[in-house]
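Form predicted alone, single chain, as structure tokens, below.
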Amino acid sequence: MRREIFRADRARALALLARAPFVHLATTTPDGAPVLRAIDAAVLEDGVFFHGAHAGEKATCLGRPAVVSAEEVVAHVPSWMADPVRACPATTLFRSVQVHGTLTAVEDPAVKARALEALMRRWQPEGRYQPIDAHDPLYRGELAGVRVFSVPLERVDGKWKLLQNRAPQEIERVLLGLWERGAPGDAEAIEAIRDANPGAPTPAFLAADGVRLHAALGPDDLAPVEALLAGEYWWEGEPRELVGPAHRAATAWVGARAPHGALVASARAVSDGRCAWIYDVVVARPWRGRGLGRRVMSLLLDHPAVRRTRFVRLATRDAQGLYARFGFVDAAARRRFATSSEMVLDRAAVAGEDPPRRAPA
């Protein structure tokens, strides 16, 4: 890699690989003409796996070089968010990873049956089939019908652009930007962004004393959310494995975190574009009484995805006096509100279960 500033350590730039949709191959025939091809892969710890047939393209291939590549778009950034003038600063910022190796094919049926197994795992995570062994009498004929190619990981080299080569202010500047423009994923790049540059200035939507302010929240942050929201009465009765699909269909989800990483607040909205409900305002209790809960919050309404709806609206039966600070009132108080019904689809209840009993959010 020409410029060491983009490298990614061994271990992302696998997970990478392994969460890719699909990645792509790429090697020579015997007589050196290219092949690109888009396979459907499993990263083992030993190697990337994919099937194909005995007499294909690929198996012409084999004993080549090869290299297996993804790739992810972290966000456009257009020239203005750097500089007023000059179209040069305009970039794509992206993560990306090349496993280079020969390409193999797997004989043994065990490391066969395991790559089969690790595909059908990530595809099918429910199960509901028969585990694939290479012992088991019905897989033994798919297992000699089909090959099962390996790219062993002889080098790995991940690749994150995301400013790192940029001044600190222009790198604050473009963090304005997204967060301004707030088109999808633009708070996910926010976050991508600042881990990459640990010594880029804090933008001013983002700062905070005692804590630092995340503008989006992801899948390593949903079991410390479940962990917030423990005990607290709009989660009563509630099964806890419902935090986080919430959480992950979230429209935006904020949070802070304490000078140790540990995640101490988090907040979630739900918007179609006009109205914005937001739910799951929580502070850890060391936290409280600190003003956290109040910098949160206004974060979220300034969240593009909020601060673009005419309508927010929360149910709370204990914390009105932190949400008037922001301008929500009693909704039965709105002219808008006093005329209509609020109705409830209760899955339980149609079913004839006891409703779990659960407190107003």
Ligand SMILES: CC(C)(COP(=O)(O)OP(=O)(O)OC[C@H]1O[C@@H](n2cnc3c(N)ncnc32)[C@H](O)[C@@H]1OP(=O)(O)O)[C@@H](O)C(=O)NCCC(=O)NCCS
The other form holds:
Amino acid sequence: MRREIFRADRARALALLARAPFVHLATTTPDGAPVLRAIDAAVLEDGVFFHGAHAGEKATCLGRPAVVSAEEVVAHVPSWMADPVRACPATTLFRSVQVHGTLTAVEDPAVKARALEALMRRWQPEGRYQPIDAHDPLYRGELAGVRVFSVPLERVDGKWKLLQNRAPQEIERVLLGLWERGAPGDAEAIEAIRDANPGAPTPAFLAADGVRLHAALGPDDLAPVEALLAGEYWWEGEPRELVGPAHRAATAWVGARAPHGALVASARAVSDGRCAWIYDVVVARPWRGRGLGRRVMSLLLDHPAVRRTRFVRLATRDAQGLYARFGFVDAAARRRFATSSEMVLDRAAVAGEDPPRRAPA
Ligand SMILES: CC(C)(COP(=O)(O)OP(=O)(O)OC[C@H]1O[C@@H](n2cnc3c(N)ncnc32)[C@H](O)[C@@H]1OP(=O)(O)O)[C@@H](O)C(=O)NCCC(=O)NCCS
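Structure of the form predicted together with this ligand, given the form predicted alone:
What follows is the entire complex, opening with the chain shown before.
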């Protein structure tokens, strides 16, 4: 890699390769013709594995140098975010990985079975098949009939191109521009840029005392948010394993971390562009009563997915005071909602599993 500032460490690079839905294999035939294929691969600790036919084109490339690559676009940054006149600062931010190795045929049936089983687990996590085992008579013939290839991890290059070559003030302008534009993925791009440029100034919309605010939370925050919400009344009796998917499905998910890195506040919203529903506003107990709930709510309301909606709705048992500060009122007090009532289909109640509560006498 020409510029080391863009290099990502090996673990992050391999994680990108492993989560890529599809990867590319580049190699050459013995007469030097280039070969480029899209492949479904399993990334294991000793290589990238995929399968093919014994007599296919890839088989003619065995023993030749090969590259496997994958990439994710983080954001297309228009020039105006960094410079009001010149076109040159326009750029695409991305993460990419390239693994270099020699295209190799896997002969050991146990290794073949391990690679194919890894692919099955990835794309068919529900199971409903007999696991692939080299000693299983069901698979012995099939394993002999399929060609499994590997590209050993001889060299792993990860490139994270996230403005590391730009001046801090320019980075700050891009962060502000992304927040203003608010296209899908821009909030996540803001966090990726901040992560790659720890010295960049914090933009005003993320300024806070004593905590680090985040315009987007992600997969690493799923377990912490489940812990934060444990015991909160609206999750009582609900399966905790739904907390993760509920947060992954959010159109806006913001939060705050303490200086030691722990997640101490979180809030999410689901928006269809006209109306956003807010869910799961929570602050860690030791952090309550210091203005953090208000700060996180204000960030969530300013999130592009929520900022542009006409209606923002939520339900709360007792924190009306917090929301009233932002202009929320009882829906029944608004003329538009006064003649309608909120209805709910509770499937557990319909199935007789959870009878409705009797009204207090
Ligand atoms: C509700 C919660 C998010 C508030 O967070 P927080 O950091 O303690 O709140 P803040 O310190 O920012 O307080 C902001 C304002 O809201 C008010 N407020 C906070 N919690 C309140 C509550 N339960 N009832 C009424 N008002 C409340 C505060 O009095 C404060 O008012 P002020 O600005 O006039 O002083 C937090 O207490 C919490 O996580 N509670 C448990 C989960 C919960 O109930 N979430 C809301 C479900 S909709």
